[in-house]
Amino acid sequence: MKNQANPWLTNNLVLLGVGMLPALLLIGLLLYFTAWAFAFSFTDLALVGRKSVEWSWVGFENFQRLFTRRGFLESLWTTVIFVFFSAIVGQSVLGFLLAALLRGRNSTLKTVIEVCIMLGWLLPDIVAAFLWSATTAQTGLINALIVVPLGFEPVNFINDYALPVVIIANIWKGTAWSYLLFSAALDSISREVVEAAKVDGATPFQRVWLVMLPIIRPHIATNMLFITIWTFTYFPLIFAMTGGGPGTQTTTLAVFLYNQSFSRGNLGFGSAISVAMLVIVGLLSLVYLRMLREPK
């Protein structure tokens, strides 16, 4: 008697294959475009003109330009500052502090704070950029409500302090993610553990540093992984607020990549920038993935 396939198993395998198809297609497209960018990073491909059809191989010339010309290294440093202060220090620390301070509270103040930080997360980037540009302009809300009533001359914050303004705007835009993640992580900590530390004489700071933080260590690493990647490659808010200016004050790698690829049409050099960004983000991801491992 011949063995017959189990109908239940067959149907589930078919459903599994159909369910995985969109993910496989997405991964395939990602690999395709990654390979495309890697290949064209060794060419002098241009967006328009003769080099858009008659491009040639230039070897490692584009990668040499990354480290021999000021644009890439300046943008890299600006990106490091932007990521460190707006994501690692700003969003992560502020999100944890808010989650810890509001933990277990049910009050109007908590609701107001949650609405404020969720509003930044839900607003489209262009709307948020317009809001912050209008607020920090020389004729904006900050000058009208604070600076001028105090007797000072109006300050064009978006022009004179462009990078700090963009950093603060991004903190407001992205803190909601860290707040929600840390709120869920802190809620998973048993109250008995915290109360036991309190009975043993631990101060509030010691309870946070020695009890809560070690328990939610994987959540911290996960949060740092995502916000670092998102902020390192973030483009819309910065470009809509400042366009990378004044000068190159807010030209991060994402803005530099856009300018080189589309404003100047150097697709080959732009591909080299994207490959460099991919390598940097990959190395940062490995660091955070090591943090996710439980200590032996």
Second form
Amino acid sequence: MKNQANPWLTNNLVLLGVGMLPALLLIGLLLYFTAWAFAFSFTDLALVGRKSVEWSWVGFENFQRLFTRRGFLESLWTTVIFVFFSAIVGQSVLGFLLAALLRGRNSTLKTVIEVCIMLGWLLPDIVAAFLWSATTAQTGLINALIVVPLGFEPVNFINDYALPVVIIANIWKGTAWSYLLFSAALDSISREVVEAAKVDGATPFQRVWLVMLPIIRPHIATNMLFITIWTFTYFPLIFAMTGGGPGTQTTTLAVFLYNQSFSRGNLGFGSAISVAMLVIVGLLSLVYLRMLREPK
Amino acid sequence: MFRRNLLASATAIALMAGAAMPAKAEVSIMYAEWLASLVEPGIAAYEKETGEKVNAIKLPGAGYDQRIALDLSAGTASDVVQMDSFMVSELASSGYLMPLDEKAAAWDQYQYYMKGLLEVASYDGHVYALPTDTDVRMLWYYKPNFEKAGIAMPWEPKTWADVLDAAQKLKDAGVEYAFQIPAGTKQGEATTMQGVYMALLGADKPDDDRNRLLNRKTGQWIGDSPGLRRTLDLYHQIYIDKQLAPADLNYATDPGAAVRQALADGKLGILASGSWEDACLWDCNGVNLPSREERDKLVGWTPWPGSGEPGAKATTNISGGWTIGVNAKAADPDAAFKLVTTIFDVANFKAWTLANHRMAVRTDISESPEYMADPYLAKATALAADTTGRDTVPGYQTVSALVQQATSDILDGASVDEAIKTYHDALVDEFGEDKVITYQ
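Now that you have shown the form predicted alone, what about the form predicted together with its partner chain?
Whole complex next, starting from this chain.
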């Protein structure tokens, strides 16, 4: 193998080693933290109190608790709904539609829409949370502008429809990423291919479904991979808007993890939750990575 | 060590990432923003006297408890720390705080601290922090809405039924948050203290600690009791059966601010809260307060009544309060303690106590003519005659979080039975079967 390498590299192995050092350090750090979280998950370690000093190994007890006590499975289900609707259905589809519709246009409208989408992406999570809380409250913008003028009773959206509100807020917040990625992907499709399909009599729908989508399939998989992982572990917007409530209606796994680890100070159990999340996200990533491969 | 290494490195990285590494200074202090009017003049006095700069880290009130616990356990907390009194024993048992008895004995103003109030800040026979104030809890009510609902004032409910009845009348009169009682995990300790514990203490007869979270004689946590069931049922009636208020204030981006905004907008009927609200309803730092007459025209308060069950107490109360202590790892413990005593120096401390209508923790303040002449404090202090404290033993923080979770479960539509079972099982998980008891 050494023989096949670039001769310049083989003659400068020391330099190569030094150059790789930052990357190796980073990988080491990542492994170090993962290993700690993994080790914690087998202990009853607490943040404060006696068990923060006199902790002990408890075997698989924490993992057993994930499935025998209320909380984890409910949060997992909430997370699945949140990821499916806000990331997969919402951000991806909306991002793609916007990218497809605005493709090749150079109008003021496109600039305006792009700026609007990017604003959502650029706003800090906490600011976005305040905005959406204010907008969806009983005296908020939606009630004042739409519901009340139409003659209906004002609706307390953030209380009565907490999960849909959080999902919509997250779609609003995150669509820019999908839009940018799909715009770049669509731009990479050569005009000739699409023109040829048009000449062959393909309808606009067929051109998108049979020509463009298969070409950008790897981009779709990459996008799905990123936004699934982000959304699965996403915390700030949800916590700031609803704190996981009312009740536990918007308690996703990230909020559940926070409550267990820092409100209850139960670091051992919290680590078990994070290990479970790691496994789930890992499995999902494998599925997407498989999608990335070219079909035989 | 095991965990501290990780937490320390994680926090160090987070700090570097946020470029929030505090500048090097002789003494550092962390405090919640609402305590600024006590801490900041103290810091200024300290800087003037010693010529040293104090590194002051002002933090938002939301999530404050978690931040302090995390920073202390990671070893990145400041030298002087403000904390809720319920956390003192927990943090002290982890070895994060410095015992103050010796240093305090040499301070001439220490003798004035009331012994019983120092107990909440003690662990294992040592005092670990000095209290800023104490408090009592009650039901506040918004007078214009009571007038609108046709409820006679002064309002003096005798049982929970009376309270629910008034709340129903308020709801019928169109008051959105007819009865706002803190619920859920985002309200944190407020749910436990202003809501659950106040109800629980009057839910059942007091024998044998049947109406508490802990049997203080045996040291066992109470996993199930008629009192707990009645308390959760009260939550069920308020938020589910009678829908006396939507739950959203409890989960708002900033619950404290949301509640006060609702009051300012005239949307609140009854509010379960505490003695600090006399100033806090307008501004927790005591600035821009309306006059006594204007406040009295808008809000009134009444003691929390008992449930009305035979043998239950007529009114209930529980007291907490905040404290300031010294980090066990303080670089210069003497300077840190000096900062504490400068903040608590009578000139600074007394002015703050009076301006904010806080309940004094020191006799040199509580016996002063100005304090005794304050009609609000005189009336509120009378409630303190029959108060009790939290179960300030290690483990309380966890139990408190479990209680908050139980109210959250109720909001989710869980029955009282289900919520109690989850609570009981979680106690067993945390403390073991022999540390949990059930009252029939």
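Positions refer to the first chain, counted from 1. It should be emphasised that the depicted structure is a prediction, and the values quoted were computed from it without experimental measurement. Rigid core (definition): largest C-alpha set, two forms, superposition within 1.5 Å.
A movement of the C-alpha atom of residue 25 reaching 2 angstroms or beyond is seen between the two forms when the two forms are aligned on their rigid core.
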